[in-house]
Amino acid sequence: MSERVVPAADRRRRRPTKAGVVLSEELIVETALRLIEEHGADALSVRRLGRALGADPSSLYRYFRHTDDLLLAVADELIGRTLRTWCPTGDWRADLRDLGLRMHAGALAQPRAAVLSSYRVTGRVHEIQAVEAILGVVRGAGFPDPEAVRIYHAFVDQCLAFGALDSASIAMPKTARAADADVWRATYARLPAATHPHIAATARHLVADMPRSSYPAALDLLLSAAAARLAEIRAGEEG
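The form predicted in complex with a further copy of the same chain - chain by itself:
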């Protein structure tokens, strides 16, 4: 085993499946994405994917070494799609905010791929494009290189981390989600001020705020910290 996978470029023989399908890395990734869109993230398994393609599950191992590799390819395709819908305006802060929200939404649709791509480096085309684009925005804003990289890193990781998190929440059966939201009403909002003064004082806001994603707020905090830092840097240069 271990070297069953042939690099995409070297593939010659296009032998059709029993069901008549001609496999390819592209087709597999597309089908995987379709599967997830239609039936949720948990619907993606090697076996189901094989079934959806009309091929034996083990065939996929001729294209991907293991599931992780497949998920990384899916993630990269997703990055590409997100990037294509993004039109930077030249205002760094607005551009980053927009991209962050888009990538977060994209990750929402792809929890497992999002988790993977957040701590793995694919080195694939779309990932590289994204790195180049974001670094361009940050450097264009005026951050010196070491700080630009730090901000790039925090920005990307924050986006992917929240994406993975929020998508897990969305994937819950909605009865369970409702039950969770209710804990804030039924448990937290009922705590007596005597023992839990801070929770009691803010109960109303907790009930309203906690069931929603905090990503937009976290993103804005990150961006405004970056903006403040940029102002410092500019002041330092002038003075």
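What would the structure be for the form predicted on its own, rather than the form predicted in complex with a further copy of the same chain?
For this one, just the chain is written down, with no partner chains and no other molecules.
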């Protein structure tokens, strides 16, 4: 795509496309998500997207300046899908845990798009809403602003990193995933205690645990550290 774009007020297509649908930013993003998951981001082009929508590819410039602009909108939609399912309760630790797990699950539901969006900053409505909401939870718990930003940063980066890692694994061919999982059983579980005492002692746990995502455990460790830090802050205020 080029750098052309039509003002928001003039974007709506008044006549249906050849496929009988009226174009909208939401429809384009949904279609782009589907194409990314089916064919990968490298296959996403104006021509392919126009064909999938039954529309002239040039009509997409009414909504997005270029392909990267569209990818940012896709990333923002993934954030929005998570936020729409999240209902904070007022318990900061439980709320962050719930949000983190939902964000991670959302990434696994759209693994190829999640890998692409994990390192981008969209500056769009859903991302802004997420930043505001998470900071609100952390500041509401009583963390001073510098600490609140550190925890926000660690929380989001941890979730995005695990989402990208686990999504990349899911996107692998099933045979490759099965082969990776089998290495723990076929190689590590057979190492002798004489040469690898720590691996041998924990082998059965490695076989059971390593094929699964460690994100829930990592998230709990992060939140436990945050809770301990909050206790320190409160103790200092009382002292």
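If you're wondering where the values come from, they're calculated on a predicted model, not measured in any experiment. Numbering follows the first chain given and starts at 1. Definition used throughout: the rigid core is the maximal C-alpha set that superposes within 1.5 Å between two forms.
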My question is whether residue 58 is one of the residues whose C-alpha shifts by 2 Å or more between the two forms, given a fit on the rigid core. yes
Under a superposition restricted to the rigid core, does residue 214 display a Cα displacement of 2 angstroms or more between the two forms? no
Post core alignment: residue 41 C-alpha displaced by 2 Å or more between the two forms: yes
If the rigid core is lined up, how many Å does the C-alpha atom of residue 114 shift between the two forms? 2.9
